[in-house]
Every structure is written in C-alpha cells, then in structure tokens.
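Below sits a lone chain in structure tokens, taken as the form predicted alone.
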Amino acid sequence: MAEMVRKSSVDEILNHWILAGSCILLMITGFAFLFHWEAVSSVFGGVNGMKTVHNYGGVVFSLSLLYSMRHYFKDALEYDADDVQWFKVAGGYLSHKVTVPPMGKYNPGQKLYYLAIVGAGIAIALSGFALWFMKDNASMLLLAHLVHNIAFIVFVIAVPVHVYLGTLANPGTFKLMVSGTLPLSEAKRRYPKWMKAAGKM
C-alpha cells in the first residue's frame, strides 16, 4: 500500500468546507437580493427570512475566514524565484510543453487567490456589518453598498475559477480537500520543495 502524506489537517479541511459553504450561500442570497429572485427568497420564507440567513451566514463566513489565516496566511506572503518563473509559464496551464518550476506546499496562484479572498472577504464583511448595524447613517450606507458590491464582484469571478482549478483542471485536488492526504510519490512530484523541507526527499 502506498505511503500517504498529510497535506491538510482535519481542522483545516473542516474550516475549508465551512468557508466554502457559507460563501456559496452568501453568493446565492446576494444574487437573489440584487436581482429580486423571488424563487430563491421563497426558499427562506421570504425576503426577511433570507436577509436573516444572509446576515448570520456572513458571521459564520467572517469567523471562518479569520480562522483560515492560521493555515494559509504566512505561506501566502512568501514568494521566491521559482514563484516568479511559475507566473512566467502560467503554471503550465496554457501549455504542457513548458517546464514548471518546483513548487512548495502552495503554488503562487493559490497564494494570490487566497490573498484576494482575504482582502475581498474583509471588505465584504466590514461593509456587510455596516449595512446591518448602521442603517441610520446615510453616507456610511452608500459607501458600504459600494464596497460590498465591488467585493462581491471579486468573489463572483474568483470562486468559480477556484472551483474549476480545484476539480476539472487538477484531478485529485478535490479528493485532497476531503481526505487531506495524498500518496508520498505524488507529493514528491507535485510539491518537491515542501517535501524537501519536510525531509522526505
């Protein structure tokens, strides 16, 4: 039986799915608010019920986003020459003929995606809480709506790309975020710098 390597801890996997689930729920209800989709709001018992779900879903999302920083934030801020080269060859996604440099635990695309989610997540959370609790401040509401909508656009673009890259574009990645483990041979092939740092190369 192949030796397995743990890449994601149990709490990381659990929090990933809490973050993903709350994000998707917020995106669906957000679209329903934006386009007045009565079919969606009826699922939650009407607009007021959907607003309650959206608000408290935002609390779950905010807490989950903050907790995710213990798993990814430090790595997301670290880049080296191999990461620069990875960008030059677009990570090998556009052509299988290019040579992709050795990667650590996360590639630079994943790092930038995470930083974008953190930035947009903080913006959408703070503006969301402003919309929730500062209803009497007209100027604040105007600014909060603007920030909330811009951050929402970031999520609408980034999340589907992330889902695609984590499933169809990279077979095995979805399984990794369920079990948290992968064969040692595959880990050496996909994350050689991480394996070397762990003393397994």
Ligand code: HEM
The other form holds:
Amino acid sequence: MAEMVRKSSVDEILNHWILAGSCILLMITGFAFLFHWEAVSSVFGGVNGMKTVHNYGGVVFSLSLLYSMRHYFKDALEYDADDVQWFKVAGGYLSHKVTVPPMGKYNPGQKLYYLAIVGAGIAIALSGFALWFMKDNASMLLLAHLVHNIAFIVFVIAVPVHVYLGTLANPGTFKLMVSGTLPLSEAKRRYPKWMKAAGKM
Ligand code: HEM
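Form predicted alone done, so how does the form predicted together with protoporphyrin IX containing FE look?
Whole complex next, starting from this chain.
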C-alpha cells in the first residue's frame, strides 16, 4: 500500500468543519435577512428564530476562527521568492504553458485567503456583537451595519472560490478535509519544499 502523509491533523479537520458549517449557515441566514427570504426564515420558525440561530452561529464561528489561528496563522505570514513567482504565473491556473514554482505546505493564494478570512472574520464578528449588544447606540449601529455588510461581501466572494478550488478545480483535494492524508508521491509533487523540510525527499 502507498505510504501516506498527514497534511491536516484530526483537530484541524474537526475545526475546519465547524468553521465551514457555521460560516455557511451565517451566509445563508445573512442573505435571508438581506433579501427577506421567507422560505428560509420559516425553516427557523420565523425571523426571530433565525436571528437567534444567526447570533449563536456567530459565537461558534468566532471561536472556531480564533482556534484556526493555531493551524494556519504562522504559515500565512511567511512568503518567499517562489511565492512571489507563483503570483506572477497566477498559480498556473490561467495557462498550462507557464512553469509553476515549487511550493511549501500552502501556496500563497491559500495564505492570502486565510488572512482575508481572519481580517473579514474579525470585522464581521465585532460588528455583529455590536449589533447584538449595543442596540441603544444609534451611531454605533450605523457603523456596525456598514462594517458587517462590507465584511460580508468579502465572504461572498472568497468562500465560493475557496470551495471551488478545494473540490472541482483540484480533484482529490477534498479528501484532505475528510481524512487529512494524501499519498507520499502526490505530496512530493504538490508540496516539494514542505516534504524536503520534513526529510521525506
Ligand atoms: C464547505 C465547503 C468547503 C470546502 C469543500 C473546503 C475545502 C477545503 C480543503 C480541501 C482544504 C485543504 C486545502 C489544503 O490543505 O491544500 C481547506 C482548507 C482551508 N479552509 Fe476550507 N472548505 C470549505 C469551506 C470553508 C470555509 C467556509 C472557510 C472559512 C470561513 C474555510 C477555511 C479554510 C482555511 C482557512 C483553510 C486552510 C488554508 C487554505 O487552504 O486556504 N473553508 N478547505
């Protein structure tokens, strides 16, 4: 049997499911508030029930986002010359004629995605708690609505792209979200610098 390499720990897999599940629930209920989707709010017993689910979903999302920092934050802050070159060739996604430089555990697109999620996540969480607990402060409510909606736009753009790249665009990647492992031969091909650092090449 092929030797396997663990890319995501069990702890990381569980947290990713909690992060993804809460984020998608928040996005669906958020859209339902914005566009008055009664078919969705009726699932939660009306708008008030949906608000309760959205608020507590926000608590779960915030905790899970904070916890995710121990998995990705350090990697997401480190970039080298190969990462810069990766941007120049758009990761090889736009043309098969370019040479994609060797990558470490995460490519710079994934690292920037994580920083966008942390930035927008903190903004959406803080403004969400302001909307929840500072109902008497009219100017704070106005600012919180603005920040909440701008951060929401970041999620609406970034998350579908991430889901597409983690499934259809890169067949086999979704397995990392379930088992967290991949064959050593594939890891050597996709993440040569990570495998070198781990003494596997
Ligand atoms: C439900 C649909 C989703 C799918 C199918 C999915 C898929 C994946 C996969 C396969 C990976 C591993 C990539 C690798 O190690 O190379 C991953 C990583 C990650 N996911 Fe997701 N994901 C989903 C939703 C989300 C959501 C909603 C968020 C954030 C709000 C999120 C945040 C992350 C982060 C931060 C990483 C690690 C760094 C990265 O790959 O950018 N994911 N995801």
